[in-house]
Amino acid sequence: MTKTADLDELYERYKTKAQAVGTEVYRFGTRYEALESLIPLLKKEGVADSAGAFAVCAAGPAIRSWEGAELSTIPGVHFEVTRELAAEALIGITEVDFALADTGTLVQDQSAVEQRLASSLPTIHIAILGTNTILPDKGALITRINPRKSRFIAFITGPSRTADIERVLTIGVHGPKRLIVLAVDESEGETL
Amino acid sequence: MKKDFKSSVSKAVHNATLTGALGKFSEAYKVNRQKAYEGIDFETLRETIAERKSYAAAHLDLMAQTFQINAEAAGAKVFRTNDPEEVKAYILKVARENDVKSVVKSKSMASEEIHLNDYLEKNGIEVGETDLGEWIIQLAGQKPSHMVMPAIHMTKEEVSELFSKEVNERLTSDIPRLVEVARNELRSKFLRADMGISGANIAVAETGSIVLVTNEGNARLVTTLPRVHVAIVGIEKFVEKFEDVVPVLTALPRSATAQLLTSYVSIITGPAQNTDGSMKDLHIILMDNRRTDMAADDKFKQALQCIRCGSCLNVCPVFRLVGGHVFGSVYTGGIGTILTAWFEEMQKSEDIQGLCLQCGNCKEVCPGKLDIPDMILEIRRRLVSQKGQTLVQKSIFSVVNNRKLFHSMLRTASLAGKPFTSGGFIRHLPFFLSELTEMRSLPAIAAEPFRDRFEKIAQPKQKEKIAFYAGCLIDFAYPEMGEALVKILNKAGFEVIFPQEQTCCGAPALYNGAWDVAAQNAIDNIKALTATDVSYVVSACPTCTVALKHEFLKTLDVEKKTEWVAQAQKLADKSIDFSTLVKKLVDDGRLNIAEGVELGKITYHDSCHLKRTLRVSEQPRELLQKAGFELSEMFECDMCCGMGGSYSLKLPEISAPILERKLKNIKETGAGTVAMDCPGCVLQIRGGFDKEGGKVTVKHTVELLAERLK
């Protein structure tokens, strides 16, 4: 277990870099709190059970202790995560494993493919991130991550972007165009 | 040159757009890609993927078979091939095989590189590109014009006349409102595709994965909606352990676009599962193509370690302005004129090798360590040694290659008393650039070479001796630079010989790829000059200082004059570059400049040869201050002048607006004098600033420090 101050300075140097690329970076102590934030959010973006306003939420320990809860009875809020709930979500949720305090990136096993679809066809991509899982950089993480047991493991630093038309920096071409990170300081720690 | 290929250089050079476009994005690409490093030890940084590259390099056999086991042993199918036509052949096969209608890709220059779209779509397959950058190229049916910015050549206004017609609907130029046309437009291919094709950044041998690194979010797309990927890896792209996909994740992003990391990077091992939960059919070609051949070349085997980042094209003097079209090639930029050379023939690199300016920018950024202009010199030495020279050449260097001929020319110019402007080959003489005229002024062949006046000069008795080495320039057009030197090392208590048969360094030869020539300068001058015994063999020329220090060593082991090369190594190591030998005079006690008076504002030019191969920079400025000139430092003080030796008599209308760039940079300061340390600059300079009757005196440090003499 990392050390509070430790973790606290990890979480800023992460948040920095996270937010210096577009990343919506926010800190909660227990999965309740970040819950009791995540439905307003939705609800203010206008999830609905319409095509093209749902929210898929991947399944994660957090989200599976939220499933029954007060999310659930949101109309549009999904946990199964179809292509084609996806293609028409304006949000997807998962979890993600770890964070790197360097680049402010997520990384997260995503071979099981509602992993992939809920982080990368939605408009918005909300990321459930346990503050313990920051470490300092790539270094830190390749002994911990196994391409042999992962099959797709994805790194995600900041929302997607161009900049093909005349350099001109844009955001959101192929992938969401918000990235939303959810730190929470209660989790079950490294899942990968 | 081919006409055609003189054609397209001038139209590329005369398109604002392109020209504009590129030349912002190089100078603010200096700026983001240094605040990108902060924190990282760049030469420690790359030292370690040179070092696992060139591994993965000399091993390439042994990485394929270990990349073949293991990416098998996860369930992904793995095609290897030389031939390019048979990794064509393979995906139509696997096409037809899964009833194929529809493709869609992520960029890969290794399926550009063996023309697979055009491939599929006379197959009857569908090909869409999604990188925005690629499909917008796509619509317009052209090219990528840079390796990772594809349609930096186009505005906005062009990109939305293609994107009106693809969609049907009159769209502004909105660059935000272009962007959500072709998320929208592409989004359903998608999700109607029944294959996705990608490259791969990075092939890890050990676990048998690939990484795609992107901005955009395509690859996700392509890798995980349809039922079928096939991913081509040229295999240049190996690396033997996992960890090693940290140094070139460090690397890419930085070195690429400035970017701390991409907003994707995605790890694949074997099949994924697919959105029905069926597995992915996941098939890795590992394409050759020449690569093994390269690895087996000592010169070449390094264009291994490239990582593709592109940085060579974005710090290249030449590319910003041309762009990547006059390439006329897949590969562009530096490395894009090595990998042609290979890919395709030497022979279709004759015309784009000689854009390079030899400046070495792109050797200073490379994160994989790759020597570009040594391997462009190399492609150069290859192309004379099986085609033979010009005739034109080769007159030229029979002259140089006979110092008594040489010079005895040169004084017949000198008699004429005025600069060149017709007749003979005389005018193609390495700096008797008279087809220049339009942009500069020319210098006139001094009345007297430096080599007469030396005989008259009075030195005072000294026991320590120092031998000059002049070199054509200062010998022949600027004597004055030769006499300053003379003057201020007798101050320093040194006597200068002159060994009158010295001759020209082979520069100019080297630089035009007759190695030959060059050794037999090499060799002339090495007798010249290591036939007294002397403390130093000095030189006010960076590229004369950088031959007498590594290029004669390096010319006579090509050329195989064994013989020659103790007395070479002697030579070398008593050479040493005015500024650097003076600094040391000056802190040794040796030597005084006069202090306290004000001499005002000064800029200073880095010449290439002496700031990037000699590594000197401050010595000159040290002196310059210590002076009393208050100096000024000029935007990009480091960049090529265009003088390039006999480049600018090549391709003036590439060295022309290099030199206007460096003129305004000068001006911009507001100095009065610009100091250099190499006389090729001077040339350049002073004669762009008497053309266009500016107000700057340009001068050699040699010069300004010899009037501060105590």
The other form holds:
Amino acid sequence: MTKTADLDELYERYKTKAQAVGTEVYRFGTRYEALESLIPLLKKEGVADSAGAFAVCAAGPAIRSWEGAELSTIPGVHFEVTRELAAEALIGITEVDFALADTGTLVQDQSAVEQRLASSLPTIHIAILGTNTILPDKGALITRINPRKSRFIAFITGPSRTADIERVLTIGVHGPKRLIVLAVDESEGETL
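Can you return the structure of this protein in the form predicted on its own rather than the form predicted in complex with its partner chain?
Here we give the lone chain, stripped of any partners or molecules.
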């Protein structure tokens, strides 16, 4: 168990690095507080029941706990993720397994295709992160991964970007243009 001072220090290091690569990072004490922030955000972004305005939510403990809450009453929010819905979604909401403080990187087990679809196809990716799963670096992560359980691990560092064409940095070419992290103190962490 990480001490609170260590956790706060890791969170601040992660937040600084993540913001440096264009990630928006917000911290909440409880899942409910995160949900209270998420609902107005979805409404502000224009989530609706029409193509191009859907929000898809890939299953995870926090998201399952929100399924029966007010979130499910917002038109256009879907808890089943299909390729078609994700391709026409404005927002994808997933839970990530770890974050790396030294690079501002999120780490997600994407063995389930729903996680890949919701985190890579929509224009905006909202990632739910347990602050107790922020690790110092990749070395610490390697000790937490079980390759027998995880067959597809994604490392996400900021919004999608490329400079392949004439070295001009372009955001959102191969994935989300915007990455928002909701860090929640009461989340559960699991070994991949």
